[in-house]
Amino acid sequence: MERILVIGGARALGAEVARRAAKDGYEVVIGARDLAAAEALAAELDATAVRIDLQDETTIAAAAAGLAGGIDHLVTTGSAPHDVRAVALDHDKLIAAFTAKVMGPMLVAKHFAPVLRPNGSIVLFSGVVGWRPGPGSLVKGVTNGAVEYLARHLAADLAPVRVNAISPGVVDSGAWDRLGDGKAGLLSKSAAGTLVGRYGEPDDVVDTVMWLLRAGFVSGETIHLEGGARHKTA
């Protein structure tokens, strides 16, 4: 049975990302900084749970430690949002942003690459607003757009072992029920900004993740799952 880690495993994506695995037969481990949410989850689908905190190298190192039996593929959904104005940037929150998304998933190659079987993969998220700049996405574009290359070159460095990230769009993951009424709205405007009609639902992110732990000729790529949002030009 292989084994997969999924990081920010203890909710949305990350979560169903964990659900399809545990339905598919892989043996799961759920990664999140908090440890009782991921406890919760581990117990639903007969996994584990390890606390894993982006921010905090010791609890990647330690993990690590704790799966010496190996894993065959890690996931790591982790992300910090800091959506302001060039103007309004914040330093701390600045680098709790880039740490989630690339430096975090660097150290986590560090400490989980020995463990690592040589078939296995890595696959990360990134996410469209690299490619759609605007006010406001400064720090949510630059980091997801430089997980891109984090993929190219972990690839690289960590061969034969599989590098990849998706980049989706606008999915209904539970991430917009804060906006509450505003919420259709939303969902209706990103629908009409791709050229398929309709935003992301969780099962286009999934099924992609679960295709790349089996797509054996694919590495060092960036996925874009956004149904052509980026060349939508009206």
Ligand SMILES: NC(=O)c1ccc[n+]([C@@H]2O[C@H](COP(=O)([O-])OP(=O)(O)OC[C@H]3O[C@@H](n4cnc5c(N)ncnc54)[C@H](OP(=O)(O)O)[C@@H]3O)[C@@H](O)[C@H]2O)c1
Given for the second form:
Amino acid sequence: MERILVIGGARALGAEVARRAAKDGYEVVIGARDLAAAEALAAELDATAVRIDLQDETTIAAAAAGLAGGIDHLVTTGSAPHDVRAVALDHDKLIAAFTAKVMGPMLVAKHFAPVLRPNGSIVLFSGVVGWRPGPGSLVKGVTNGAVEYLARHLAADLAPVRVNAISPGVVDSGAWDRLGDGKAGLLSKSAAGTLVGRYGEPDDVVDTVMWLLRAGFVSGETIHLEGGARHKTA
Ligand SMILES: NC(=O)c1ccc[n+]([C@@H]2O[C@H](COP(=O)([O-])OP(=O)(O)OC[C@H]3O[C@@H](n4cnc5c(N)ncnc54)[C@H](OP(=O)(O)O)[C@@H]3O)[C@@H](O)[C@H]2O)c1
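With the form predicted on its own done, generate the form predicted in complex with the named molecule in the same format.
So here's everything in the complex, that chain up top.
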């Protein structure tokens, strides 16, 4: 049975990946900074849980030591949005945003490289904003763009372990529920900004993650899952 660690796995898209992986017969380890939430989902899925905070290297090192028996796949969904214009940038929030998406996954690679099996893989999370600049999306855009480069450089560094990234458009993952009444407007605006005329569903993302785990000839790539949003000109 192949073992998969999902960092950010207690919530939203990470939890959907964990659910599908368990259903598909993987041994699932749910990594999250909220250990109680990870343990609750793990109990439901007959999985295990480990505390991993991408902002804290000691938790990453400890998790890798605890999985010294080896893992086959690693998915990391972490993000720490800092959606402001340049004039409002906050140094610590900027560092946190880069750590969640870029530096944290690099430290995950550092500590997990010795325990990742050679035919294994890593899936990182980018996002369409990296390719669609706009006011207020400076940090999200640059961190998501950096993930594309991280996937290709990490793939070369960790080979033959495969490293790829997924770049979703707006997906109704649960993350947007915090907008309350504003969520419907965001989803319909996003749907209108695609070629396929709809926003993303969690299964769009989960299907692609599961494909990447098995796509043995794909490495260093970023898969764009945004209904053609980058190609819509008007
Ligand atoms: N949903 C979309 O429309 C969309 C669009 C484009 C890109 N994406 C990307 O897809 C990924 C998943 O998004 P999502 O929709 O599932 O919602 P999300 O709210 O962005 O999910 C982020 C996940 O990362 C975890 N996380 C944040 N900081 C962490 C840290 N320091 N250590 C460990 N885990 C941490 C969160 O757990 P906590 O519960 O601890 O906060 C949560 O599970 C993100 O990278 C996001 O940027 C999503």
